[in-house]
Structure formats: structure tokens, C-alpha cells
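Starting off, we have a lone chain in the form predicted alone, written out as C-alpha cells.
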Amino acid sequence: MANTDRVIGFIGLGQMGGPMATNIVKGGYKLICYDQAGTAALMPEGATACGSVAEVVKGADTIFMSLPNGAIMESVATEIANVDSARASLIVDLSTVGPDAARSAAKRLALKQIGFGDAPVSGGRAGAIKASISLMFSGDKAIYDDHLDVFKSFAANPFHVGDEPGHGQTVKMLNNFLSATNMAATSEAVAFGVGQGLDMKLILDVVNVSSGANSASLDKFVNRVLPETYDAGFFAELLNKDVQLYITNVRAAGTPSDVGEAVATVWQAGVDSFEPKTDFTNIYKFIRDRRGKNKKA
């Protein structure tokens, strides 16, 4: 049975945080809020606002952050770690921010005898809406068991990556490198095969039930790219400070990169072209516009 008795606090409520938080209220637990842009605005229906990150840790069990980077995570933690007379026992950090943030997270909240999990999740703004994302827990076993259930509430694929943080952003990072490869290699192929005059659809039904199959083909190209709605939800821009904290990792865990490289240096190009919040997607029009660039003379 879940334990909805269990006072749950979530803190950042943006793209992904405010899905996720919608779909904690509707598996019944009791939800307390906090987001420094507009708490009453962006929480769910049936949650309660606080007015700071000190009333979160005062009036909740377990408390879940949802956050943009590394360095406002750890800014949070940071607050979180200062504040007197806790209730709150355990953070569960559902941000992708890199090993070193979980880490250097995990030590300060131990100080305060405050646990930690590290929790990013997958699946975009589109999955967290449906709680069909992934999560990737990395921590205490016993605490993940303990808290399966709330996790199913908003997530339909919680994993036990690992027993230490950082694990899980370990994860996270090359699986959104993954996700980012496919997509600009698509880009780059469907690119080749418009440009030799073959119309978009066909090659996506060709490819779709042959080996170069994959989810930038059989869903963003389908649903995002070939309709021209370019709308799947997630900034180029967060894609892109993934890639790099994954390349940023790989060199220095000294593992090969050559692939990762190019695939950062892509992605970098498209984001410094693009306005702030521009859906990843539009890394298509990105590539297909350098056409010709690299045709040797």
C-alpha cells in the first residue's frame, strides 16, 4: 500500500517539475510546494504553496527538486542544509546536473543527517504529463524500496541504478547523449535523402521498419518534424548543457569520445544560433540549413 500519509515537498516546478508534481497530487499524497518564480501559478490543483525553500524542508517528509543546473541544485541543497528544526528527512534530486553536484549535494546534506537520492529523470515534458518518463535512482536501496510507490506515481520506469550518487546522472547523461545523437544524426540523414529530392515521409517509412530505426525517426521526425510543429516540448538549450556535461565527464574518465565530440560541437552550434527556449527539434532546420557547407569545391 503507498503511504500517502507521507508529507511530500517539491521544489521547482518548471517544464518537468510541474508535471511531475501534478501527477504526485493525483496518486493521492499530500503536496507541498515551493518555486521562486510564482509557487500559486505553477502548482497543481490540490497541492499547498509555501512561500520559501525553509517552509518546504519544515513541513514536509521527503522533498523532491526538480531544477535547471547543477549550480542552483547545490545553491538549493545548500539552503536546504541551513535550515534548523527540519522535518524533512530525505531530497530526492530529479535534475540532471552532472556526478560532481550529486556528490558534493549528498556530503552536505549528510552533515545535517539529511538523506539523498539521486533521480534524473527521462522521457521529455510530453512523458512527464502521461508519468510515462523513466527515473534513474542511485542511493540507499531501502530508501528507493521504501519509496517505489511515490516514484510510480509519476514515473511508469523507476530503476536502482546504483548504491552511490552520481550514479544515476551517470545514466541519465548517456542516455540523453543517446537521445541527442539520434537526433542530429537523423537530422543529418533525412537532410541528405530531401536534399537528393526524396520526399520526408518516405524516408521515415522506410527507415522506420529497417535497422536505421530509432526514437529521434519513429517519434520526433514523425510527430514534431515532418508536421512542422517542431513543439516536443524540451529546450534545445537543456539537451545541449546535457551533451556537454556528458562530454565533460567522458573526458575525464579518459573513455573514447570521438563519436561524443562531434555530437557536442553540433549540438553548441545549433544552440548558439537558436532564441532561448527553442524546442530541440529545430536542430533539423539547424543542420539542413548548413547544407552544402562541408561540399568540397
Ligand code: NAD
Second form
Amino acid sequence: MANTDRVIGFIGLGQMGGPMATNIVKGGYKLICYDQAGTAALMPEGATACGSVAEVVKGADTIFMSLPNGAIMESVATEIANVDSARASLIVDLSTVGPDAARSAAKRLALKQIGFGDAPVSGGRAGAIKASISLMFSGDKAIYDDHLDVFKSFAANPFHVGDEPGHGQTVKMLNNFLSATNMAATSEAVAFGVGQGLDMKLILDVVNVSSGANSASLDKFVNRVLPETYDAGFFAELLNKDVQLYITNVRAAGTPSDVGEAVATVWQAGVDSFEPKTDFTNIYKFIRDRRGKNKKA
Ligand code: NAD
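Okay, that was the form predicted alone. Show me the form predicted together with this ligand next.
Everything in the complex follows now, all chains and molecules, and the chain you saw is the first one.
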């Protein structure tokens, strides 16, 4: 089958799924999609709305999913496995769910002869809109090669990171731990500098051409914190889910976790204080306002 003859399904059209689905349509693919929050309002122009997960499974060859967490992803995978006379032969999960959920969904789908690719993405909503995100696929290399053109329609940097489901999640978790660490550490550093009477823009100008530059100082602080828009397009509870998945897996593996434990504690405390669906860049205000908490006499 020529690759653009393949019907693509997409389940979960949120902050990441919406723009990724849009870029698949722009890539020339026929796309059918579903989101439980209301498909018609969320789907890209040129796509076809389905009324259920089952309808996607009966109409698409390959299905992408971009869902909030492992419990939801596993429940949708079970729904897919329970559909009789499925057309779909491959599910590619773009969500961040941790290795256990990826392995368990892969097993469940294999019982119905449906393949599974564990393929989390990174680069944020802005990257998803520009199709500049990275994709970390683990699963059958032949399937990866066969789908490379559709991956490239929405992700400029695809990687085949392993043959077994779970390895994509491992790379993604360690990446998001680094991103969350950058955000928490930069918040502490900037709060300290501002507290000493320095201007935030000046601090960022200096750091961003010096050795402290990182993904938070270069991007999130300049574009979302400094202008006080706090709109990176990633809910704090979702990043915290990733950090907690990371630390849980590190504890089980027994590799060092001193920094990880501290970062996981800060993000959990921040999210406990936030309303649901608060953008993760608000962690700066949370950390800034803890000023004095650790002050020594
Ligand atoms: P989101 O909450 O904006 O989107 C999730 C979508 O899934 C929502 O539209 C929701 O209605 C839909 N959904 C939930 N349950 C469903 C079900 N049972 N059936 C159909 N649809 C259902 O979240 P997001 O920010 O788009 O993140 C999606 C995934 O991508 C998460 O796993 C997240 O960790 C990961 N991720 C997010 C970012 C980011 O910057 N936002 C970056 C990389 C990875």
C-alpha cells in the first residue's frame, strides 16, 4: 500500500494531539479521529470525525493516540482490543505513560494480532504546531521504517530507540526529568536573583549566553515567564506525572536519585497547590513565593 493510501486514525486531540493530527492531514493523509471531549470542535480541517474509539478501529489502518496518562491509555487500548472486525493493525502511542503501561498495552493488543509502537514525543505544543518535535519509537524496526514518512509529517526528529515497548517511555521520562529539573532550578535561581534586586530580563540575557543556559532559561522563561503569559501549553499535572514516573522507575532500578528526589518533591508540592490544568510554567511563581521557607537565621 502506498503510504498516503493508508487511513490514519487519531485518538486524543488535546494540546499535543490537535496540532499533530493537523500536520498529518497537511502531509496528505486521510485522517479519521476521535476525542471524548468533542471531536468536531477539536479535529483539524480536512479530517473525518468518528463517534467512538470503535469507529476509529474499524476505519483506520494505523492509529495514533495522544492521551493524558497510563490509566486512560490502557483503558483505550483495552477498548481497541475488544473491537470485533478491526481494520487497524497497528497502534502508535504518542502519550507519556511510563514503561509498564506501554508493555501491558502491547501485550493486550498482541492477543488480537494488533501491533504496538511506544512512541512518546517531546518539544511542547509550540513544537507540535511547527512539526519540530522529536519522537522516540520503540517497537519493530520494520514497522518504524514503514511509518517513517507519516512520523516525519508531524515530528522532524524521529528516532528508533529500541525493539521492545517501554524503551521509548524510558528515554522520554529521563528527558522530561531533565526538563522539569531545568524549570525548577531556573525558577530557584531567578527568584534568588530577583530577590537580590536584579532585573529578570537582565539575568536571562546573561545566563542565556553563559554556562547556565538551559531549556527553561532559553525558552520557557524568555517566552512564557518574563512576559507573564504562563502559556507553554503543558499542564503541570502532566509534567508532574512524568517526573513521578521517572523517580518511581529510578527507585526500582536502584540508580542514583538524589537530584531526582528533590525535583520530584518540588513538582509534587507545586501541583498539590495548583488548580487542575494549570500551565507548568506557573511553577516559577510557586517556587518564588516559597521564599524564606529554607532561610537560615
Ligand atoms: P491534553 O489533556 O491537552 O489532551 C489529551 C486529550 O485526550 C484531551 O483532549 C482529552 O479529551 C482526550 N481524552 C482523554 N480520555 C480520552 C478517551 N478515553 N478517549 C478519547 N479521548 C480522550 O494533554 P496533552 O498536553 O495534549 O498531552 C497528551 C500526552 O502527551 C500526555 O501523555 C502528555 O504527557 C504528553 N506530552 C505533552 C506535551 C505538552 O507539552 N503538552 C509534550 C510532550 C508530551
